[in-house]
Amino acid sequence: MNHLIPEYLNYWFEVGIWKFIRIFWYFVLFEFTRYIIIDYIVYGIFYLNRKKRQDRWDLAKQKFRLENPLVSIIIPGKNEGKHLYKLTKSLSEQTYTNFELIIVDDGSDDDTPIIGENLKKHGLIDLFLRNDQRGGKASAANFALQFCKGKYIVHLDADCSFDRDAIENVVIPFYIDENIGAVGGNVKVRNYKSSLCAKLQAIEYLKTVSVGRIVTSYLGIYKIISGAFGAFRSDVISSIGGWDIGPGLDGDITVKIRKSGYRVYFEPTAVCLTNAPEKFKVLTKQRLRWDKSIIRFRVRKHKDVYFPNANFKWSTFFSLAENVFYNVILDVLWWIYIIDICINYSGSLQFVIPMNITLYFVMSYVQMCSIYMFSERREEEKYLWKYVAFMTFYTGMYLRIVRTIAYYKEFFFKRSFEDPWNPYKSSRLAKEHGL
């Protein structure tokens, strides 16, 4: 029988589990741990829970529709102009009604102001304003704050699209628990089909958004609303000044309302599509950006939620440590977990290395399999199963060497403050501020 097991496989056997724990610990101990048994464990009681938590949600849910509150929905962005048909489209197909539309151009040198009046001069949007200079999208979306009328401030970016039902949906969680101060929708990718690099991020997205913050809000440590598709109490924005500088301001607001006392919460059922980036060049380019912000903020401005302080709270602690330990601490601990199977087990590589490609090609199938039982688009994602053997390489070498490189040139020359994705000029004065 062992002749039809390959020589790898054999040789893993033969030499017995405690030397497979010790070449493999770094899996074992952190990605197995994390992405297989907490993860399926949270699974396990929410889905015991599901009585419950829908008896709440259609309580909820009926206050929601006997108040019938204004909600504000804000597009801040630059050169948008080209999606704002097909968002406002996607909007007036909304089951909830009760909004107003405000899009924002910050200084774009497209067609957008003239794009933009016309949708006002035809009744699609309520209000459009524009910012003459660009001064980055944490500025358009705060000019946007101070005409806003509603009850709650849904966050939105241009280029996305939206179930029927999402508007309510990100909405509704407010009035499950009045201490919630703002609600994450739940961001998948629209553009799948259109190459091998979107593909790859719709898996991603599955995994860290659809999946994993199902998991991080139900532990009670969800730490990022995103950009892309988050409700917000008009209130709590107004008290804690509405958005600071980016790159990363969708996770630094999220911090912010933490640090505030309020709860924030993530509604899978509010579904927000997205096009991702179809090159890798492109992609490279933002998860830098993105990278970066994780030293920037998490690590940077707000060290404060790691100390004992009036204010500290053990959740808020947790939700940035857990974020920090398995982004940037572990991402050193890799690079530790590489030089010492390089220099201790040299000799063996020629079974090391394939049965780690193994075991993460194994992990990557479990973990599709709990994507498989949360998603409301079953049938169309089966599509992407013939594609999660790539993710080893994705996730384990590819974003892996992104992350290190962003990480190291935050940490030691703070280049998120020279990223063109904001004006020099207000990067400069977020930098003198420590923003």
The other form holds:
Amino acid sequence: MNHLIPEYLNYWFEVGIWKFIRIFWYFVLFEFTRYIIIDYIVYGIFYLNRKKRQDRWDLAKQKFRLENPLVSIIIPGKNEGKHLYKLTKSLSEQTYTNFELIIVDDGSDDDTPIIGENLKKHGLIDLFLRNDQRGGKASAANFALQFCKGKYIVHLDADCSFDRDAIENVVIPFYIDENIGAVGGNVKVRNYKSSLCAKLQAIEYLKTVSVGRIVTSYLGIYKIISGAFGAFRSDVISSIGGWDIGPGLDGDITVKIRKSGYRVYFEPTAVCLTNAPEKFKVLTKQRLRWDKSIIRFRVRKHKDVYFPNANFKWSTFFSLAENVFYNVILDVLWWIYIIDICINYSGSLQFVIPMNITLYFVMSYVQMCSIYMFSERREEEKYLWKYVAFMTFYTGMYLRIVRTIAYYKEFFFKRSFEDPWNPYKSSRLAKEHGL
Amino acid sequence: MFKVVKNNNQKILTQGSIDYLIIEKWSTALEGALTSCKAVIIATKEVAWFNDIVLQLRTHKDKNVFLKPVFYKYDVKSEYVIHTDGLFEEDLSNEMVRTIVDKIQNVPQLAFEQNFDVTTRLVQFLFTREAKLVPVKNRHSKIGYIYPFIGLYFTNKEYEIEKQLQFLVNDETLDVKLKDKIQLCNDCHDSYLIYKETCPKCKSIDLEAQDIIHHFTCAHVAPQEQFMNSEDDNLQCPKCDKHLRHIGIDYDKPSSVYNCNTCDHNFQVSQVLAECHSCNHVNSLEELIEVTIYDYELTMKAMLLAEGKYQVHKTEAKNDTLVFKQLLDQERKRHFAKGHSSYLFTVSLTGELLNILDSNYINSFWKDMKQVAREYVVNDLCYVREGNSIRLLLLDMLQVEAEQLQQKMIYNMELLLSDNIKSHITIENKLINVDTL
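How about the form predicted in complex with its partner chain, since we already have the form predicted on its own?
Let's see the whole complex now, leading with the same chain.
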């Protein structure tokens, strides 16, 4: 055992650049380029353009304040009554106050109707709608659309809370470019101290949501506006007929908006905090659902974006292609990579595996540096640094395995249509019509 | 056989041994004859005269008058007939008069005589009749019900009757049986209310309701109007153009919405308002006063009390005191775990005001106090009231716990005494370990 460490260190120096690339091709070609090089280049550009961006923001803010548009905030959900009071308190603290608050109860079987009616009676919400029969989140959100009077619609999840300027900041980008049809808010984990599972998700959200979406938004390939916090232009959302059946309806609507010719934008300063699952069992269920939606929507429903047609747009093509490539294709490639290593380097596995872990470990911290540079909550997020070491196993192993299972189930068995997250009556028809 | 004797313009009908005074119109000159006759027959066809006679008789200050059997000869369609003993029928009425008169005479000393208020009169009236008080529906009454006898004392203030009767219920004089629940206007206490569905925003009644349709395939949800195809009567989804053919298969109607034609507000739950037909006050449902209507019956205790067969003490029951003493003796002999013991807790009220205060108030106070005490004692046997004091047996506890209970009880007693009388009444209390007795 004692001789392994010096040999391992020696291997680093002896392996040579070409052999290194051959052995760690997966890391070098895909992970390092995408998550280190591109992130830092975008940060560099951001840093250089900061003055210009700030001027553009100030001008948009001025226009927004001058117009003072009515914003309709909609919150569809089932059995969310317990979160509603906190949510209204969080919204009552907003710097922007010209909004109407519409809550849709999608056939709750708990005290939600009583709580909702009570909040309405006390003037904490403007409209409380209830469907006695559950129709699914999309139908509840579409129901709310019927009553929205605002120029912009903000879609929220009931268990979220918001920075004081979140509503204002998520709407301002519409005044930066009139071709922006939807703006995604920055979702962070509120309960990041509660368990290791939540801590790892907090880091993951920072990587994939905060920084990841800044980068994709900058590159024009931003592809998902979180259901937890997103803003839409009323006319745009009406023209595309609102939300379609989920699960994964947030990603779906983003693609629909892109396909209609509008820009989709990510606003990192519009911060919303949400509770992440605290147990791996719950997280696994959630991720299986999310990952299946990539196959269902990106690969099947919206496959037309990959082919030349009248509405073809390169940005939409790249947006979905990047998503499918980095998630689906690379997932398959990762297993090929494992087989490749096992077959071709079976004698050196005692070095290759630790080296891989070391690479990902270092990369996690380098990525964390970029998060630190982009972040507006640097001090609070310092707490997470010591847990970054676990990310190698979390994203490199756990999430990959969950993803593989989800893709397999969806690709061969279309399991997302059986997910109880959406009622069977509508999932059955959506499956029939290939939606 | 009967004969009518006309004397000083007063007609007296004698049937068997019973003299009936026949009255056509009320006059103070009748007072003398009223005391000498056993019963009264009202013989007028004028509703106003009829009502006046009933009112004068039943609200008369003399108990021998207001309790007197009263019959009527002509059915004048007056709502006041419920305060009488019915239509005069020779044999039947005689029997009834004998029963009533016997009851009045057999009561040696009516228990409530010293405090001769309306409720006391009612108890006496009920005792001499069938012991039942059954409110009758009446659309001219403000609360929609009229009460035999007691109703005459509260004309246009029927709302007050239930409160008065509640005192007798609290005092265990009356038993109740639920009959109805009614809502009254908050402003004038009238029950004639018109309920309206209104817009919660502008209170308009110009509302239109529409079903909401949920199309399963594309999740589109909108009012039915948007799904109606103008060319035919079919339903067509405005989002995906598909035809909706079968409810439950293609679509469902999960809810409905109202649209206000006045302010264009949309909502699902209309606000129901109750407009009072008498004073035009518009009440929200929360504002309405809910009154429970009961059928009442004299309790056995009240019957015995009225007959003088039940010894009236200021204590609740003498037997309770004996049981309490036995329990106390038992506790003194008992061996406790270290630090534990039972405690005798005595609380008394003193002050001259107690002699002046209405007995109903005092009884009600002790009743509430008993409720409070029940939370601290094991069962009712550990509680006894003697005049204006109560004794509680606190079983098997630490001294600290007993002292905490003592403080809580005193605190609650002070809360129960209203502010304006608190300063005139002193609360004294004592906590004794039973071992030291």
